[in-house]
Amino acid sequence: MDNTLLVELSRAQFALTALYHWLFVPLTLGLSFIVAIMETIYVKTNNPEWKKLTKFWMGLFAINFAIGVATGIIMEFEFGTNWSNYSWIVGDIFGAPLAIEGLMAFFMESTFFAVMFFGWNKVSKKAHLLSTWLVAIGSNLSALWILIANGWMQHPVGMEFSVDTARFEMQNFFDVLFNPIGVSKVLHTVSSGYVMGSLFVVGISSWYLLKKRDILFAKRSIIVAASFGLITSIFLITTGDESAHEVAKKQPAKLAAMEGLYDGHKRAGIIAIGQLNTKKEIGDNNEDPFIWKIEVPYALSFLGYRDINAFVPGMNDLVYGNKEHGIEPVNEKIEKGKIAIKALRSYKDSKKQNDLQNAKIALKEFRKYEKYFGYGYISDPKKIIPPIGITFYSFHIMVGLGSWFAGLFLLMLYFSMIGKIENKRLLLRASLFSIPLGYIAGEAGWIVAEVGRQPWAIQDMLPVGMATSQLDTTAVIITMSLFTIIFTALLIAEIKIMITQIKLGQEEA
């Protein structure tokens, strides 16, 4: 069996599932709170127009919620089917947040979803409003636990490797829960969902204004969504800065790829926009990294380390080492990793033979080099650098679009407040076409997070190549093909149903 092909196919299948899943999740996160805010206004004012408005957006939320659940369940099953080695090695830690998500958050949102969607005129206004808020909170709690698990993959803490079971075992749940990478990932990812929900409502409402129908409904929707979107987009930018700061400290190779930084230096600048030189390679000093670029001086040192004079390591420093700044060469880490692997094998063999003295010596040797264990499976030092092109461009697309969204919400809110929004047809069109841009920004963010972590399934500890199941490649190809067909059909179905509902308008829908 070609293990390289198996690994790449398994990665491709999981990437397919994750990217499709994220087409549904952010709208669920953002639209749930927008609907809850609208229903709160209805309960406070007792204005039936706000009830109609709430029910319209709630219907679109329900369509998206139902299809999003299907892709999410499949993605979690893939940990057992395609990544069983990963599940065995880290299941004690990774499984805990996912179990809490299922038991607490998913059941809560599913239960109150029924009350929210079918409970109109069956429960009191306040009880219905409570169910709507609980659905929103439950949806976001689901995201919280999943993102905490993902944050642990980016920066593993709160555990210890058991030499007897060859598994990572949890030592401190709260270290996992309050992992700084996990916290910043939760805040940044969830707030991106709020922005996506706001873009959706603002964009669809703009379409109504362009068509000169449901005018009052559209204007009210824009004011609520643009206000929510402006606040959350500012928060998104703030959490993005903190997330990049954590990446600089914990995942320097990802940061270097995000900025196309080959040679580290002090007072490093951020590339605002630029074109990578595809001829440039790690260790090659003859080619410039960029064909052209616009750089903001000192910004990378400051944003990454909160000091404009800070040294930011580049890809060459991380691969070949930098003694001045205490960066160890990868080839030395690989050799130490191989010593750790050999010591672990010696420990197990000695235990089987009841040779406790040699087992004790081997265990001491393993613990000495334990932090390099994952590097022992890396064949080429350059492989510790993630794919540069896709990481760099995805990061800059995400940042650029995020800045545009904040400006868009500000303009939409301003012209709505002064009563001239229906006359700004160019702005309305920009709002409508910003809906797909929101999805592009969200997917780009996940590409940065996950492609930027390569080659690691668990940062610095477990390479992706050691995490897969021993499957036949044909089985992976067949399931990936089936998933592609199913997910695409679900996406087309959602789009068609939503377009039908939107064309019907507030009254008929």
Second form
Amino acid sequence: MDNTLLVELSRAQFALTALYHWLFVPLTLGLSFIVAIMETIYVKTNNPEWKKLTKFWMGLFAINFAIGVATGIIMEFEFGTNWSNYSWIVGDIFGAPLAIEGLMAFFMESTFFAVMFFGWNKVSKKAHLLSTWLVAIGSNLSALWILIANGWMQHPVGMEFSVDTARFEMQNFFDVLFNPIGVSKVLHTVSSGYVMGSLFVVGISSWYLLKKRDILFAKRSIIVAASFGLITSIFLITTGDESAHEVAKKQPAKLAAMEGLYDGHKRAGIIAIGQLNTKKEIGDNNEDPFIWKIEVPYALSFLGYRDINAFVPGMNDLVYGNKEHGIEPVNEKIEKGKIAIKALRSYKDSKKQNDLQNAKIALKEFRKYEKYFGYGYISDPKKIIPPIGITFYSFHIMVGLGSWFAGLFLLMLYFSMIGKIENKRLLLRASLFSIPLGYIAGEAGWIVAEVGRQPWAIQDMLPVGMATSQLDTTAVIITMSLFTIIFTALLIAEIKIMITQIKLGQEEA
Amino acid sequence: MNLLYKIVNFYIDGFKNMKVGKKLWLIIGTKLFIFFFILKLFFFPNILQTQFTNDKDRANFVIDNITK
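Provide the structure of the form predicted in complex with its partner chain, given the form predicted on its own shown above.
Entire complex below, previous chain first.
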């Protein structure tokens, strides 16, 4: 069996599922809060127009929620089938967060969601408003637990590897919960959902203004969503900065790939925009890394390490080592990793033969080199660097679009406040076309996070090649094809139902 | 009992008065059926759960895999 093909197919399948799932999630996260804000205005003002407006957007929220719900469960199926080694090894860490997520989602969906949709005129205004806010908070808390689990894979903390159970066993729940990579990931990812929700409301409302219909409704919606979008965009940029700062400390290879940085240096600049030279390779100093670039001097040192004079390691430093800056070459890590793997094998064999003396020695050896464990599987030092092109371009697309969204919300809000928004047709068109851009930015962010941490399933501990199950590649191809068909059908259904509702407008919908 | 009746009625009324909701529930139902009764049953066995009967064997299998 070709193991490389199997690993690549399993990765492609998981990526496909995750990317499709993320088409539904951000709108749920963002739109839930926007709807809650709109309903709060209704309860405060007692103006029935705000009730109609709330119900319209709540209807679109319901469509997205209904079609997106449970698409994430497929990833859990894949853990058990395609990633059985990984699934077993992380079981003790992921069990608690995923169970909390499941319970939270179940109680929220069966209780508050029902009150939110069926409870108009049946429960008091305040009770209904409370349910709407609880749906928003509950959706976001569900996301929190999944993102905490993902953050742990990027920076495993609060655990110890048990040589007897072959599992990472949780030592400290709060270390896992407050893992700095996890916290910055939660804040950055959730706020990207708020921006997506805002883009959606602003974009659809712009379409109404372009069509010269439902004018007051559209203007009110824009004011709420652009305000929320502007605030959350600023928060998104701030959390993005914190996220990159954590990546610089914990995943330097990802940062180097994000910036196309081959040779590390002090006072490193950020590439604002540029084109990578595809002839450039790691370890080759003859080619320039970029065909062209626009660089902001000192910015990478400052944003990465909060010091404009800081040294930022490049991919060559990380692969071949840099004594001056205390960076160990990967080939040395590989050797130590192999010792750890051998010691683990020796421990198991000794235990089996009831040779406790040898088992004790092997365990001591394993613990000594444990932090290099994952490197023992790496066949070539260059393989610790993630794919550079896709990481670099995805990162720059995400940052560029994120900056555009902040500017868009500012302009939309300004022209709405001075009462000239209907005349700004170019801006309204740009706003409408920014809806798909929001999805592209979100997916690009996930590509940076996940492709950027290759080759690791668990950073430094388990490469993806060792995380998979031994399956027939045909089975993976069949399931991947099935997902593509099912998820595409769901996406078409979502778009079709949404467009029908939007065309009906707030009165008829 | 009265409270239970009210809750059941609340849901029945809600479902009865849905417009787009009926279509959405149909999509949710079909989707969950495909996920749990087709994909999970026929395409996504939990390999370690089906191949081994206890955690000790599962642990040994994984250690064998990662120390080959």
